[in-house]
Amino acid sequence: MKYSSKREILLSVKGLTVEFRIPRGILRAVDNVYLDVYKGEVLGLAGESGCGKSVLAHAILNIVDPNGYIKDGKIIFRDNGKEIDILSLPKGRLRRFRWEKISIVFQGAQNSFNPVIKIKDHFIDTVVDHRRRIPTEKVFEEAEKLLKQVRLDANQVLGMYQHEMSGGMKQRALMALSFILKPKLIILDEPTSALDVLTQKYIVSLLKEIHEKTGVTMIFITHDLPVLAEIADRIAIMYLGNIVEIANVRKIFYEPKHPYTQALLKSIPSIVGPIEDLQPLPGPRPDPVHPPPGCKFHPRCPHRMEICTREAPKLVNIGDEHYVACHLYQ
């Protein structure tokens, strides 16, 4: 795929294959995909519960689960003139690569912090762990501006620990933390689906400010349309492991052209419209092990043609950085 060199690309995601073992087979999470992230923009990357999203951030950060494994392709990180291949980089200078360069708060906040130490010590462990002799009185001089960046007081949160606080308290206590460092881009997984409806766009909000005034790229995942047409530029939507379609965020909500996500937009209540007009994804979702020939939304697609079925389709430019991967537009 060809970007317009106008902007300066950060991340580089080419032919991205993750796979898990599983009893019943190989689940291939993530098929052969090419993203590419441009600085100080916010990439929204969207679809089903399943679909990959996760599976594709935690592989950038070459973070995989056990029974899991990186198949094929390549992630790189420019930074200041250099490429960093984040994949073939060694285990002491990947773990001092990740947070300094590029963070990522997980999806659940509770699971992120160590539940017998304070929310202080998180903050110095991380510090020291990666730039040692820095003393502890400008770690908490930081860490006290950057919570209350995300409206947090500094001298009653830095001394309690993680049950002591509220779910929206700690997601944006990890939000802090994933600033700490100065990251040049942070990865936020699903960060509001644990939260109430009004802390999730006290959040989103919060995050809009914080990008508006330091630039910092991001990529923020979610299932939820909505949020992402609140905060990102440009939206990726993702199906069975695979990136079928990437516009800005204007074109992915009023000229969606691949059929999952005519389909995604559709099954979005509506606040004006009548609720006939809400329809769910048609068919059920194939088997991930067991994945469809072709192109694999073919067998819930309403406009499926006879390649649909024995060729994929492949992520083509439309037009004005449009991509598409559908027969429709081949």
Ligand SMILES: Nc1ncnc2c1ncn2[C@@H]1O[C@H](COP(=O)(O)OP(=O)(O)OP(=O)(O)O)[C@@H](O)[C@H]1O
Contents of the next structure:
Amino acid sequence: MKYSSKREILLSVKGLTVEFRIPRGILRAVDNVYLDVYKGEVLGLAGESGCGKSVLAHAILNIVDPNGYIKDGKIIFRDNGKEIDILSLPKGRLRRFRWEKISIVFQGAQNSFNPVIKIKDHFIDTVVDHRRRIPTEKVFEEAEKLLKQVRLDANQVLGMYQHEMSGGMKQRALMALSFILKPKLIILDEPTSALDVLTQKYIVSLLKEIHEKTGVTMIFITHDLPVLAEIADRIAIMYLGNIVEIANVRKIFYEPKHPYTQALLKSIPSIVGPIEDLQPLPGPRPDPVHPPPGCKFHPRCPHRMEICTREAPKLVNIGDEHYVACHLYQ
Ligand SMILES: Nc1ncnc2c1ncn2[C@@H]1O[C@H](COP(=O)(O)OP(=O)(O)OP(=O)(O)O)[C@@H](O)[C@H]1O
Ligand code: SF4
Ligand SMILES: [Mg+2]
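Since the structure above is the form predicted alone, I would like to see how the form predicted in complex with the ligand looks, so please show that one next.
Full assembly next; the chain just shown is listed first.
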């Protein structure tokens, strides 16, 4: 995406904290997260498994598992000059808001089609739920266009059940379904995991094409950083519930500042080149119920200082919209 000098913010996450009650205590999965998503961008969200990517994505639409709750924070969506406070929307309005303004393709969503309902009925049910009077032919017309965009044959796919499709086909059908009400923002949670490498590449190229054609804003979640090099404008890196670094793709890959981002990049074969240079992430992942005090990365950090063990670093702009939460830069 080409940025104009003044970028418009579509979504702001402000001080979001999400917790779960578990037998061992309280697990804070998202910890005081601030994040702006610009209109028209593809924002990548990356980090190790369990760092809070999915919980954050769900909370944007006020979806939290029954044993969890949003402890603090606001999610503001800007639509035609109006600010919508998502977490305060009454249930009925929130239901309409999902799909119409923001749609989400859940992680492992390839199995999220109802197995006893044909794909065409998923399209009809989704649209009729939001726009009661719309004729079925109109829904099919739109579904056909969207399926074509993801290189699926509507005549074939609309009459199928999910078990009749391959993983890649299901993922593409879901992408088409998520666009049916023309949302302004689409959240894709691990859209390429559980697929073979070629299908992954194909899905990413289709998403890129859709983004270029429609300009829809996307949050692309993955634990697979190299995938983001292909599609993202900016990348946010999460560690144990915190966003520790945000910058444009080039900066994240070529000038990473946070020691965790640096370690993450060194642990990825396709980024570092020679296999001998590969370095696994240092030390074990801390217990999320009892995270380390101060900077949560300090037990694994080669640059830790005394202050790191007692004071949590703030996410600060170190210039050129490059944000880092690390005492080395405060
Ligand atoms: N319902 C729940 N109850 C208890 N803990 C939960 C619940 N849902 C998520 N968690 C915990 O919250 C943390 C963040 O989970 P989340 O699913 O967001 O991770 P993730 O970054 O999406 O990981 P992955 O890359 O594996 O998808 C993890 O420690 C996870 O175990
Ligand atoms: S704050 Fe300290 S411990 Fe944390 S990443 Fe920076 S240097 Fe390392
Ligand atoms: Mg996840």
